[in-house]
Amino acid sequence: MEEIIIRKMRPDDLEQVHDLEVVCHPTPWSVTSFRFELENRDAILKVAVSEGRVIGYVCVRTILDVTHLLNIAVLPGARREGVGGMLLRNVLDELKRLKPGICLTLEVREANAAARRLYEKFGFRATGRRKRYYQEPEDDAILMERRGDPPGRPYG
């Protein structure tokens, strides 16, 4: 794979981001949802770009003192190349600068062991479960959070 660049998402990325979303998620966000987040001053949206093509993205939004990882995806052909980790590291660096000590939360499918391992590598810990949170296919959500920089392992 060629060089991967992580940068802020722009309006002209929305078509590629949505195409990626449709490939990666059984209940994809609409372009309107991504546009709403792009216009939200409390949201951070990043894309991973390789050879001029969006191969991944991440979206987080802060509400008061909690930031929630709303969505993350990596093109299937680019998985296990470190793209998801690059996106998370970039967002965590920005959050550390903007809001030191912030709590970052997320939900992840119980069946998605690879994603759970990635989050654990970045210092997230399981805090709960939401029964039948996901549809198509039905699955429980594991609630995870990361507060500040966990002792002894800032991330990744």
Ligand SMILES: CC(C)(COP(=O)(O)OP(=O)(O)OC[C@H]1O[C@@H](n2cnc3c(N)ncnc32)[C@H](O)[C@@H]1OP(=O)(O)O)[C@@H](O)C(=O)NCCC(=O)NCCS
Contents of the next structure:
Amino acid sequence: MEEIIIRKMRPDDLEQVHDLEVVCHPTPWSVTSFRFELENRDAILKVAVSEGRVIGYVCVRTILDVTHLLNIAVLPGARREGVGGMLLRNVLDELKRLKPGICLTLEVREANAAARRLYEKFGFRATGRRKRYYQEPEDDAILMERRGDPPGRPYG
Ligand SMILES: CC(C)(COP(=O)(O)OP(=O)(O)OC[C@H]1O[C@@H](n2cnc3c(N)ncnc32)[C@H](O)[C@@H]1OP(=O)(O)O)[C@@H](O)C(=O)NCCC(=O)NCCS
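Got the form predicted alone; could you also share the form predicted together with the named molecule?
Zooming out: every chain and molecule, the one shown earlier first.
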């Protein structure tokens, strides 16, 4: 694969990001939802870019003393090549610098084995379940949490 750059998402990425979102999620975010997060100073949004094209993105937002992983996706044709991991690592590095020790949480479909494995690889652990949280198709949400990084600890 060509060189992949991880950088901050910009307003002019929104069209490509949304095109990718529609392909990656059964109930996609709107462009307005991405713009809302982009304008929120407590959110961090990154894109993975290859040959000038957005092939992945991640969005987290901190509310009080917890950071929520709200969205992550990689273009189907670019999966299993480390892009999701690069995005997650980049955000974790930034959080470690800006908010040392902060706890991260997320919800993931029980059936989403790829995402659950990715999160486990980066130190998230299942802490609970919300029955029938998702529709289209119906699925339980698995709640996952990652405790803040002690200094110097590698991510896995
Ligand atoms: C989840 C997702 C972002 C992973 O992106 P990716 O670029 O393929 O991830 P990586 O290549 O960095 O994989 C990192 C690790 O995740 C796990 N993983 C990723 N895809 C997997 C799969 N299909 N099956 C099992 N494990 C998988 C593996 O542990 C992998 O490490 P390894 O390759 O050393 O075994 C991608 O599958 C995706 O966009 N899915 C659709 C959107 C989505 O479900 N987002 C999450 C919503 S909560």
